[in-house]
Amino acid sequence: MARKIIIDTDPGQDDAVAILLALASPELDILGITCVAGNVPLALTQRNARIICELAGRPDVPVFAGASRPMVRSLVTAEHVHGKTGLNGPELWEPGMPLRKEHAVDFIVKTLRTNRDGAVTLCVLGPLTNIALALIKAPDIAEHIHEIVLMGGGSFEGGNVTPAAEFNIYVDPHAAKVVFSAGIPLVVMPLDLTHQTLTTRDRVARFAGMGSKVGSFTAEMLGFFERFDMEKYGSAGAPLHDPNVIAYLLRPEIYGGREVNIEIETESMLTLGMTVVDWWRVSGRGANATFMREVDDHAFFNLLFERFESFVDS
């Protein structure tokens, strides 16, 4: 039986590689996909899921637009990585498949109390506003999640949008102290995890060899979004960060981890958004999630092209 899935993101070059795979997997029940300003706007992100969804194939997964902004917080985004529309490097389209008028957060209770056998995980690949907002107004939802596996965070790594934080968890961190409190299981896929898994030239090339409008879609996006983590990091490539949360579920014996104590900082200026991150189990804190740290890259980007390559132009 395929496992049921809610994607919550904000598309995003690397969200829209992760949506991509997990419609490419037949292992996967998409129940629903909602989306969060982040990475751009809500009107942008709830607009490129929708883009991504018929690039596939696929107008028949809902999309439902969630929360405009942090809980706190004024929104932070990216567009200087992303560009101004969020899926810069193809030529984008206005989609013809409708967005859902239920609002996101609606959709995520009513699913939840809907199917109480905990079946459903929640993959989110952006910041956690939709999910905190959930829990705040349904908490007897968190005993029906399965389980959440996210991507965010860094500890060894350090933070890429302050030396402390990374982006999902500063845009708004007392969404994420909700969530880690929230006694759900979580899985994380931090930075020091994504970093490993980079788009060098012979990767986007494959996708560009495959002849498909996916294939080359995602080779384009891929293409402008490398240039900027390129340059900030000399690397080989951009790390290819919200992909490994649905690799996860496909492959989970690619990754390792360990479970530990994981705080979200939302006091300090100097810090905030930073995942405190037990990695050596010093303070005594029960641990509350699995902070994944290695991760087999090549297996990965095969999982990829695998996937991809069952998309063909109709």
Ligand code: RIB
The other form holds:
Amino acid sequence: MARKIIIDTDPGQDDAVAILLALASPELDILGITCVAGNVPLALTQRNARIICELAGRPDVPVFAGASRPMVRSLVTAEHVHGKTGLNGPELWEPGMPLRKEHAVDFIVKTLRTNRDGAVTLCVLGPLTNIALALIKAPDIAEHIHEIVLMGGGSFEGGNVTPAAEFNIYVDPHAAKVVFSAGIPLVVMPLDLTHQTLTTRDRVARFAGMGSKVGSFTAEMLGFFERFDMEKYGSAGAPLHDPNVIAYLLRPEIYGGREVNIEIETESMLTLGMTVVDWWRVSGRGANATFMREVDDHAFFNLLFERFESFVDS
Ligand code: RIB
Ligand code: CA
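The form predicted in complex with the ligand is what I need now, so please give it after the form predicted on its own.
Next comes the full complex, this chain leading.
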């Protein structure tokens, strides 16, 4: 029986790779893709999600628009990383598949109320606004969530948008605080982990060499996406953040981490959006998340290559 998931996302080239990995994996049953403002405004993230579904030949996947801004703060975007479109690199098109009329938050609530008893996993690739709003609107859904696997936060690796904060948490720290205190099983893929999965030249070339539209599109996305981080970190490639969320569902054994307490800073302007990770368990606060720090990056990319090879041009 395929595992039921909802992907909440702000595509974003790395989100796009994560969505394609999920679409190429029969172990997963994508009930819907819910979009949120983040890397670029909502009008673009929901458009980009539909472009990716069409690229994969899956216009049947329901795509929903959710929150157009964070719960309290004003929206901060990342065009400098992802480009104006959010998917700079390849040529884009106006998607033909419709955006569903239902609000993403209503879809999340309805889906969890009709798939009860822990049947659904939430895969969260952007700011947590939609998830927090769903939990506030319908607290009863918390018990029906199997677990939330999210890309966000950082500890020993610091932040990527301020010295203390990672982008997804920084954009909506209040939403993150709601989610991290909801008592739902959380698996966190932080910068400490995603900075180990780098899109090196030969890995990007591997996508380009697949001889498929998806392979070429992915190589062109990554070719654009990596330039900012390679310059910033002086690394041999860019961290491919979001696909780690989906890869965890498929190959949990390639990841390692620890059950710890994680709190979210929502007051201090200096450290707003920081994930305060009690790695050495000194606070006495109860564990509320699994903070992942190890990954077999070769196994991660081999999984990506193996699944992306399955995309063949019709
Ligand atoms: O900090 C990296 C995260 O922020 C990724 O999810 C990327 O897509 C952006 O949303
Ligand atoms: Ca993202």
